[in-house]
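Encoded as structure tokens, the following chain is the form predicted alone, with no partner shown.
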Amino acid sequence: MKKLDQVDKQILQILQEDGRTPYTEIAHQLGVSEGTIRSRITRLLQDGVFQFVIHPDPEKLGLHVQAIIGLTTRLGMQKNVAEELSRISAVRFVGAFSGKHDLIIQACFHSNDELITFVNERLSQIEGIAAADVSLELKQYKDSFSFVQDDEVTLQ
């Protein structure tokens, strides 16, 4: 993979603000040709630097309960547990961490009852989970997938 240069980072920043920005507009903002933008975006996509996805608001989809669940796994079972959790549609994030929890997941539910059923019936059936620590999101202040910092790039 080619190292990202300033133009690549500027393209990413523009697309993070609005993924629907036309290539002609990006080219105009950056002072380069549309062909340059098209080829750069194609390369960035092929290199796996980013992907175009939609980011729906769970609340607007009726998923009013968002939980962060810290899991302790039995030794040697972390990967198997993570793979099984990754197959569950309510789980939107699974990550391995150092510290108190071996895995942390984020999951969304329609109700508290649905969360309770998930913990008591789904998690309890996954071999290798020793303990679960459930935290409910009370208020969300930020939810972003923006990794290019504003101070890293300067738009023309």
Second form
Protein chains: 2
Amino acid sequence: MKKLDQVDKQILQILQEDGRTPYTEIAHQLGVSEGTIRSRITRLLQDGVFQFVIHPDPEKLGLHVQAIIGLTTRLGMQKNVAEELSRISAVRFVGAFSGKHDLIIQACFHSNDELITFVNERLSQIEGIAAADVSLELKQYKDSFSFVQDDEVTLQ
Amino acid sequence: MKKLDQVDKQILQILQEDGRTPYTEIAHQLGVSEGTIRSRITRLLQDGVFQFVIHPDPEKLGLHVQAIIGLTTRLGMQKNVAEELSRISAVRFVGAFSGKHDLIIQACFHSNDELITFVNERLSQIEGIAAADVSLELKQYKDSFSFVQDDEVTLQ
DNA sequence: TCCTTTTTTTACGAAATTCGAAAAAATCTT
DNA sequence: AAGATTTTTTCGAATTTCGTAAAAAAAGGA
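Please give the other form, namely the form predicted together with the DNA, since only the form predicted alone has been shown so far.
All chains and molecules follow, beginning with the one already shown.
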């Protein structure tokens, strides 16, 4: 897989704003032909550089409760636990981390009740979880996949 | 804003898989006309129920280091800190939480060096941050916006 | 229930976009 | 520099999207 060039990154930046921008429009903005945009996007998709998706607003879907849960797993059980959690659709993020918690997950629920049920019934049934540290989201300030930057300048 | 019906949810489910699925194709799958899909999607977008975006693979963009950072803020400074952090493109998630940390953020970096620089130079310069607890991501198991489910059944 | 009003869906021609494939241009190799 | 390879452009055909009007369905009122 070749390194992305400036045109690739510009395509991604445009699509970050609106994932349905027509190839012709992107082509016009970047001053190249539609065919170029098309073949580039085809290549990027094939290389797994990105996917076309939608970003739903959890609130609008009735998912009023979000939580980040730090988990401690029993030695050797981490992978199994992570994979089992990944299968749950309420769980949108699962990662293994260094630090206080072996696994950190992020999940959405319709209500506090549903969250409690998740922690008490669902997590407790998963073999290998030793402890769960729940943080309830009070307010969301930012949530995006928009981490395509121009250069190597990530920090501005 | 009216509650979403089954057709709306099915549209979202299809677009979750591929955000570029043509209206004609969705219409065919759901057994309704293209016009119906079009007017529904227009309404959903206007109501802010979802957006068309792309999901880039951070690894493929050279962002090999991801971290979740729990922050403790000084009383009354939380909002300012959150808003300042939200402006940084490396930061993809910012939320206020109950629990050990006032704010939890998620960010992507090209290298450990960039992460260290972020914590030491960038965070320290933000007025109101009392402490930062960095967890380094070792492995990612799941990361998606795909939390549209059929019914109220979120936990399977 | 019947009629009216409102909303949603369908239909369909026109405009725009996407697609396939071949030619042209650019890049790479030796 | 010549040949090979990759990328870009071009262009007509197929498909999709769009605007809009009519039909159908749903909702509301008496």
